[in-house]
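Listed next as structure tokens is one chain, alone, in the form predicted on its own.
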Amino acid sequence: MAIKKVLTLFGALAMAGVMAAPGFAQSPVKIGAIYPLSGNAASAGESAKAALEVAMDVINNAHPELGDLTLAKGAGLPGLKGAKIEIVFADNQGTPAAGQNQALRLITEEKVHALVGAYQSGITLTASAIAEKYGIPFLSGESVAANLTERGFKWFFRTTPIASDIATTYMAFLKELKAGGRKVDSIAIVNENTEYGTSIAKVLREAAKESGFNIGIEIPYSANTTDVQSQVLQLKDKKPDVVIFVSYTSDAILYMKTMKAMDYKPPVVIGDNSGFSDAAFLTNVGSIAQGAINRSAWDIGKPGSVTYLINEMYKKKRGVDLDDTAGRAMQGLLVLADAINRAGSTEPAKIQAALKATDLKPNQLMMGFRGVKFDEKGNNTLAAALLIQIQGNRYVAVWPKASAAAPLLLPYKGW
């Protein structure tokens, strides 16, 4: 009996030790991430993947050097007893059908607790529809098409500035240029023809009309095109004062190369983020796109700042500076993780309720938003953007003046 009691005691102690071991820690919170890891937008997808991996590091490990950034001070999610975030990446291959299929697989087979993605608005459209059907929270950090939040969905949220915010920014900028004596009477919109480009073009058209500007020409095109000579010829013929490109990476690069080959330099070139923000754009055509203007909510900041330290973490992983689009994807994941932490649960309805109650302040963010607070449609009412310009081998903030790190240089230099 004595031996039996001793063995029982040892067994109980051994079990207690096992239960206390790291292997029996709180189960990880699984988040599915749907991005283009192949196809024409693979560079942007890989950048988003690297950014999300940095966010996972920030959440899962203690980073007190990152100050008030949400979830940075401790290790894991305190609301779930230190549970870690686990990201399950899925390749949407740059097509809406693949994005939809991956969302279904992540929900039904991988059993993810929430989804993020999917870079291209047209793919976010289909992937989030699957999440809505299954009652799984879907947070988009970077897709801006207006129609995404016009579907009456209850499970879809996004942190990024949207098409209407972007149009407002551009019109305010152009009004200031006009007041300063620059000719901006005729605007050309050159947009890829999926949900992203079509949505931005429509909102720009409406905003320009309200602001008294003339859209002299609109040129929709396929983002998969390999020849844009006819589009550039149309621009040369119409001679607009301002050209706004709404393009993904490969087509943005193609336009810059074609403009140089055809010796076409419009006075003002604005690239609507996306392809113009991809590190591959600067690497491939930055030297022939000098003076191109882009929108952004990301600023690396001064050495030692929170944003500077985040950029250093990203650069070690990706080899280049963090860009705005990947930064917005990273911010989206941090907001979702904050909601899951406050929910104290991986139950979809509790995460949904926590997202609705989100009220993050600027000091808790890495992006230059005024905060994060969602309206009834799931849009962040505090999203914001500034304008940056290629000067030398990098982008610098140039507008508004209060946020400028360098003076705006016009006309567009190109090469």
The other form holds:
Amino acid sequence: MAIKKVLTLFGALAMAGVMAAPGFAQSPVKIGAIYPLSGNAASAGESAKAALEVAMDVINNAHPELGDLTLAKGAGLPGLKGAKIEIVFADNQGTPAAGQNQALRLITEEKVHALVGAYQSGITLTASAIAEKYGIPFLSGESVAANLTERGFKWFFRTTPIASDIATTYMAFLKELKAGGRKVDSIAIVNENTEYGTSIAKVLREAAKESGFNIGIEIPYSANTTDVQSQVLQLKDKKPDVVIFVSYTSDAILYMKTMKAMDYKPPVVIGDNSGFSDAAFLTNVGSIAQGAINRSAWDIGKPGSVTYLINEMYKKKRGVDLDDTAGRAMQGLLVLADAINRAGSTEPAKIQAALKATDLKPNQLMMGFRGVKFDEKGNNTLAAALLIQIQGNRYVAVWPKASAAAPLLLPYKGW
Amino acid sequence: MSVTILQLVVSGVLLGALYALFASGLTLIWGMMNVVNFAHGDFVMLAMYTTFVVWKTLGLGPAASVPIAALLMATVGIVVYFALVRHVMRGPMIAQILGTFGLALFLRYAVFWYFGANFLSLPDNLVGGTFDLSGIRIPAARLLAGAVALLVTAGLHLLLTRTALGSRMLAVAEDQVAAQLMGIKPHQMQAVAWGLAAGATGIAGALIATFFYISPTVGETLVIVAFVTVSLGGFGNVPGALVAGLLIGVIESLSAYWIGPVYKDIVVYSLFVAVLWLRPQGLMGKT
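Return the form predicted together with its partner chain of this protein as a structure block, the form predicted on its own having already been given.
Full assembly next; the chain just shown is listed first.
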């Protein structure tokens, strides 16, 4: 009797095992996505969310029209018997503490296999620390602050160009302007004062010094400020030749409105991505920010091209063109999915190993990087950025000359 | 240099007028009726969206959107009083706080859901241009908001101090039972106060929208200053809130320029604490 019971139990277990095995292989790969879905940066968060949903569509369904783009051709992840990916979105509420809590919840309760996010560098900083502690891969497609990859983390990767790449790009651009006879004697940096702005400002300061440029003014400020009149007056007083804004959306909008009210037009305005890349920036103040220069790795391209088709898919969801920041977030997820596919497993260590072995070529990407290959710190060594400028109601590529779609127009026109 | 200082003061006054305008209505509800309305900022936000919709659908500027937003928000205020505030006022203080805080979140996320998180703006030529007084720039939209802040303050002040309706509202605020014995209907007076206060937020929102961005969280960004403005000016003192608003605006403007924008809040809040330490009733509050 006892033996029979044990045998039945074994039988049941064996059957459960047999039944579970195929089910396991087909079960979706869960990826946690931490983005600002409320708070001041929610408009950027909603864009990133829509872009990740497009990426999920590209991966999970067959899109032969998207050519060599990773995982576009077939449906699901072939390396995991066609398993689909499922994104669990979490709201970081624009605060590092909430971002950290969400990372913890996604890992321990939702049991996600990997994480992406978290838009603001200051929040990526705390959220990725949790992933590191639990040994879960964290890929950021968009956070650029330098020290994110200076912490000796083993589970953190990012595909985006980082602060130092960006600084190098700006300095090369300014050198070329100077060689062309434009006055570049003093540069002002106006930066929001969390991780993102502080980090970019610091790297810019160092890069400027190396390139022999003089940073005349630095104005750190708080991004959820109600007013920027004093900052604009300070700039108006000191008359720098170049002003570089490192801002989020609401503050970037306030700066443009206030500069018009104060009738202030610096000769060269550079807006470092984020706020200036938010689609809401163009619709709200594009008409009074003519000639503002921004960095980007995204180009919609000609009708029928892969990037054009992706933009169409995104537009259906969000109603506006894909911007660079959301595009980088989407590229990040595609790279992560490619690694999981090559790992052929959802085991964290195998995904980590596959990420380290990543070697993607430009034709497999949607962003204008030279490829994706991580160094030992987790940075993409092949990331690249070009400069774009607001001309009319859109951004056009203007620098370097090789990738320019329109001539660079200076000085800054404003309105 | 002196032009810069003058410009800083002018900008500060205009910023202060924005704060005072934003706080108007809060003085009435919090300062007079003794109810903390955490949804105040979101009332203003709602009025800003109303202004946007009026412009988008009818193509009309503040001349139309100010009365429309004021009427709409006054209605919202009265409805909120009868549907929510009247009930939570019977409970402890914490019920008021959580009740209006819940309302704030409800309004904020309803707007999130309906309009999305996108930032919106009215075209910046809706209230025409900027005056240039020998180098000092005064944007017309901000000047208009400042002028209306003065009018709203004067109106509310006169209403409360010079009219029978005002006296009845104050009586209810002071002693509900005694007022009732004198034949005043407390619910009616409270509802009028909520209607007036919310109507003022309607005017404020409609004007602020002409030069500020519009987003579901814009109320959250501005409301803290409004609470500071009311308590610095003195509870129950409408002109006090205007003076406090202007003071905060000018101090922010000057300290952001001289000490740095990151530190302006330290200066403002140090002053705030110092004033409350010396005069807990606020600058112009009664003892």
